[in-house]
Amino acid sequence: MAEDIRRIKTHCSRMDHGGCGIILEAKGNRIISIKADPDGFLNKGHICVKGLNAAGLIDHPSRLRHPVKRAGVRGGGKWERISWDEAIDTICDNLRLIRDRYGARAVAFCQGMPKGMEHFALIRLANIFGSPNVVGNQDVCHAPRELSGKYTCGFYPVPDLRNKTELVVAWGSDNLRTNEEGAICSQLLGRLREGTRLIVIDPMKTTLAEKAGCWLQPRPGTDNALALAFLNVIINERLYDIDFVEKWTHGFYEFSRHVMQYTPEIMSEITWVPAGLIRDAARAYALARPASILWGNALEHNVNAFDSLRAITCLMAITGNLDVPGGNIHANEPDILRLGELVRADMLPSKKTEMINAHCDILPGMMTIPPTLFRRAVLDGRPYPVQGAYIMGANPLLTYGDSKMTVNALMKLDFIAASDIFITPTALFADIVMPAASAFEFNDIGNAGLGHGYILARPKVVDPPDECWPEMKIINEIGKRLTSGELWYDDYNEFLDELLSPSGFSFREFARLGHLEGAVTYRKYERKGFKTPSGKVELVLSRSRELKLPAMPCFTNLPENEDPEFPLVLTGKKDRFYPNSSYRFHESLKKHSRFPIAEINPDTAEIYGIKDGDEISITTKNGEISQSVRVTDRIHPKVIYASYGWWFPESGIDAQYDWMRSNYNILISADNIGKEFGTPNMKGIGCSIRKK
């Protein structure tokens, strides 16, 4: 009898944060087809290449089906077969080892990109083990934006695409290529159907710039430089909200003053955008209400992001956008479990003067460690030692800057544990490797966590290989020996059902919605204040001397100084066809997108000598790799955008899949870190090239 086929509505996911609704069909274990769902809660129809070829991970033949053991020496990539419970015994015997010698803050665990409600597991698993120490990319990730935003207003001001706006401004965000955490491109294009005009600020001139009234192409890591000449024009000719500023902002006298000195002139000089450039710009988003900026990850990739940011945040309010439909908005979170609750916050009450950030000077409120931090507590005991580290869904030697001091972190600690669906670069390094459940294999939920107001339930539509476990499941086996089993769960889906409790909802029952939403309300604060010590905007951070900061976001130097050896600027890129390093072995993706591509002005290449696909080596003060050349005239001659991301599978195991030849992190230094967010300079950093 011939099998049935069955329909689903689910959410795509590991292959961004975007979330875009989509429907399944399945033939018994099998996907066979991806559609996008025209009622998608955000995409409304709109899919992307990756999202299409999310089920080719599945039967990959080079998938992980069964736990290994490392059968040589670190990075050699030989491999022993071993049992599920050989491999969970073998990581609880080492961690207890290691929190009985050194204390359990001597154990990291390690994430990836967040994908799913695995992140809450592992950070339960920490707090219960007693590790204060989760270690994450939120540092050049969401959580300077984030925290930006709750210092000075007390929310994460998320852009309102949902709603009508009069003017839509792209910072450092290019939405068409890679959508940000709850801003789907789709919705954009729609509010630019219905007439909503469009800034661009982005050092090239992409796809979303052509469709600009006005872009603005900035040096690579001057974003405060920028935002602050906006402030300055604003301020200068009274184009700010008075009413609002009046009433609810603190400092505004003294702000006024600071940016003063940032004229656009002078900022004209530092960013290379035109002074009457930045005056246009800076007028036509004071006068536009509502209006919203879609400021995007790549501010967050140098030690000024926190100024950056800052400055950012400021425009939104002065302006009177934040809280309003169609502007920078506080989203409701939907009725589910306080995250503290579930991942078992009371377990471990000292985290926050435990931590290695309580250690470093880092911005309150940054829960996870920055990589650059826990690497140094590994290298040189600073502050204090750590010795192991369970990775999970994460491939730091292709994604933490500075990929030489990531790899002397692996050959030191003294046991790794790791969990992913392939052997990754960074796996090679790992003593034990667990085989994961992929997208479509297991219940999830997501987007809960990251201030959109709303969760998308993710059901299982296939079963994963026999030996390939979720790993909510993994988690909750490991946890189960290495803690106290009552903490734990009979079945890993009671963790979806237990974040659920609040609503009334089951999983199941919230799978057949879809979606949960936060109540949605605008201009909170004329009821409660804004959640600052003030109660209002802090364009003068009232704590300023408590926590070392400025108190007022400012401008001082560059990234990093200029050097007529290296004098060119490097910025970096993600690839449209592949979620950060993931899935470079994925041969439908790879028909879009096969090497690493470094791009080059022609005046640049003429200088150089440098013809279209050409591989060259590009150099820091850090390292060198070598990429093939694309001439484009949409970026500045004296700028360099390199690709990021990339290791070469087909190169074979023994060659440790050439991780290093190619890496954009080779290129990037761990010396100096912003001080809020640990944070390396990622961009804006000298380069010299040669043709190889």
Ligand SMILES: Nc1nc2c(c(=O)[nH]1)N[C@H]1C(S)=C(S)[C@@H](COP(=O)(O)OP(=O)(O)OC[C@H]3O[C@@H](n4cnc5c(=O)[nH]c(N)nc54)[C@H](O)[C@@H]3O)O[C@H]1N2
Contents of the next structure:
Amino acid sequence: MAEDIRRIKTHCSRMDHGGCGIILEAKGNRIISIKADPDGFLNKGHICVKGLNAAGLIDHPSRLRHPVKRAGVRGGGKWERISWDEAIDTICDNLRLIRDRYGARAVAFCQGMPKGMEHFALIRLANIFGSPNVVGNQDVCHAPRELSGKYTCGFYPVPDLRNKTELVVAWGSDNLRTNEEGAICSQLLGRLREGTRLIVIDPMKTTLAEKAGCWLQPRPGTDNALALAFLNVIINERLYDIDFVEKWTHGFYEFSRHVMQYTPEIMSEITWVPAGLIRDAARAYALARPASILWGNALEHNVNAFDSLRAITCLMAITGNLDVPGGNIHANEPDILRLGELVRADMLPSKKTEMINAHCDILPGMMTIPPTLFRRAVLDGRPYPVQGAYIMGANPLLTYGDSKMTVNALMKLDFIAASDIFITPTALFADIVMPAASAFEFNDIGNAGLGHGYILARPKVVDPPDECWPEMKIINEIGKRLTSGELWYDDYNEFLDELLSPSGFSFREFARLGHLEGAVTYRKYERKGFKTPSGKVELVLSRSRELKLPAMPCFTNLPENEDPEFPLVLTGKKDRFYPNSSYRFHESLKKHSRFPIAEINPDTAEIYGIKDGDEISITTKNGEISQSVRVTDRIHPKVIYASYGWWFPESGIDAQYDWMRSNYNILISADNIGKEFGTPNMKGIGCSIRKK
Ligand SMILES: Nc1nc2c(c(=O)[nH]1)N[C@H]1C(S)=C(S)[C@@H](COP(=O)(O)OP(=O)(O)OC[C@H]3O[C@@H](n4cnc5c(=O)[nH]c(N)nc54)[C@H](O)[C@@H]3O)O[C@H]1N2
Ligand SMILES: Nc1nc2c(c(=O)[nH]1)N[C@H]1C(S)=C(S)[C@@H](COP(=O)(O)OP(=O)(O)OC[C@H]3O[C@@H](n4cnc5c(=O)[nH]c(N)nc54)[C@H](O)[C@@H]3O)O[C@H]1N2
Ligand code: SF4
Ligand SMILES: [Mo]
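Output the form predicted in complex with the named molecule next; the form predicted on its own has already been displayed.
Zooming out: every chain and molecule, the one shown earlier first.
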């Protein structure tokens, strides 16, 4: 009998932070089509190439389909298939052994880009096991923006593109390509069609920059200098919102005197943006009411991130754009369980004082361990030894700045368990690798905890292949054997129901609704004040001395001192066709982006005798890699863009997929990190190039 075709509405996931409503058609256990949902809550019919090709991963021949254990030297690529029972027992035995010898904190639980609910399941496992050390890439993703916002105005000010706005500033954000944190580009494009004006601040003339009335092309890594010059203009020319400033800011007088030193002329020498253009852009932002800043990930990639992001939050505040429709808002969460309860934070009350961060003066509130501090603990035992790692859905060898440090740490750990859908370069160094289920293969909830005020349903469409298990199931089973069984579930799906419990919906009912939103309210500070020590927006931090923080954002130095041996400035961006380091084995994506590309300006190409398609080496103080050149006048002659996240599955496991050849993070040094978030300099660093 012919099988019926099922039509299921769900949301795209695991190709970025996720967000687009999609309609799948499935026959038996196979997805036969993916289309955009014209009624999608965020995307209204938008879909990208990654989303369209997501189903191809399900039956991809390269998928890891059974648990394996290492057979031979670490990193040698020899594996032996084992049962789930043996995998879980081996992991539990080894983690217990480390806990008995060194304490639970000697096991680190590492996760990558938040993909779905397993993110919280892993934190729960760490808490119940007793380890305060959950490691994340948040040093370079999300936490700098969220915490700079919280320290300045008590919340994470997210751009409000759902309401009409006069002007959007896309600052280090390429929304058309990345749809960051579920800010799906169709919203921005819709606003632009209505006549919203656009300013783009980006070292590259992106497709988005072509749509902008005003494009600022800063020297990479100087966003703090630029933001301070904006503040200088707006305050000098009295373009700020006088009522708001008087009622709701702390330290305005001191702050205005402080920013007087950052004139557009002086900052122009640092940022390379002409002073006149800085003035025009600052005026346009201040005079448009409301205006929204789409602040991107690039602002989080150097040691000065706190200054840049604090200065930008102050800009939102003094122009009266905080928590107003069409500005940067404090999105209310939907009626779901508080995440602290879901992860059982109560099981580890000592976390804040025991975690590695607490011993290293990292900003209080940063709840994941910056990768650099994790690796230092592994390599030098500072501030205490870390001997074991459980790595879930992350590829640190490609994604942590300073890959040499990463490989050394991976080689030194006593025990590594990893889970992924493929044996990645990082998983190659594990002792046990578990086959994870992925998008569409289990019930999941998207975008929880991202701070944008909604969650999305991702009902399961097909069964995972062979022995692949959803991460929540893996963690639930490990939790039952490693810790007290009664703290876990009979069925891991109860984890989703627990999150939804305050809403009164079961997962099944939620899946029918598709999404849940928080109540939409604005200017919440008028009732309760801002959640800061002064109750106001802290232009000057009132607890700066106690927290050993600069009271006001400043420009002191470039991220790295200039060095004539490395005359070009290196930066990068995400690949349009892959999420970070993922899926380089997936032909449907690879046909759009075959190899890593370094972009240079035609003048630079001429000076170095390089032409399109040449292979070049890119060298920094920390290392050397090789990429293929594209000559483009979209960037400044002194700037080079290199691609990030590249490895080569086709090179084979014996060659460790050639992970060193083109890996951007080999160029990065973790010697110098920002004190607030532990961020290394990933952008705006000196490099040299040569034709190979
Ligand atoms: N130089 C440089 N470094 C960067 C960045 C940069 O721009 N430049 N960006 C930074 C940022 S913003 C981030 S968020 C990080 C990202 O860092 P990571 O999260 O480490 O990178 P991803 O490539 O997203 O790794 C995800 C892994 O998860 C696997 N995966 C996919 N789906 C599933 C699943 O359902 N279950 C499991 N278990 N695994 C799954 C994929 O196969 C992949 O191997 O990198 C950071 N590093
Ligand atoms: N296609 C795709 N989408 C993704 C991802 C992916 O890997 N691929 N990753 C996801 C993740 S984890 C994240 S965090 C988001 C990130 O998404 P975005 O915030 O858009 O971040 P990026 O693409 O890293 O960089 C955005 C822009 O910053 C510019 N830029 C580079 N250096 C500087 C600088 O020094 N200053 C300024 N002002 N701009 C600079 C780049 O030219 C680029 O256009 O995207 C998510 N979506
Ligand atoms: S923009 Fe993101 S959520 Fe939308 S289809 Fe593409 S990968 Fe999926
Ligand atoms: Mo990210």
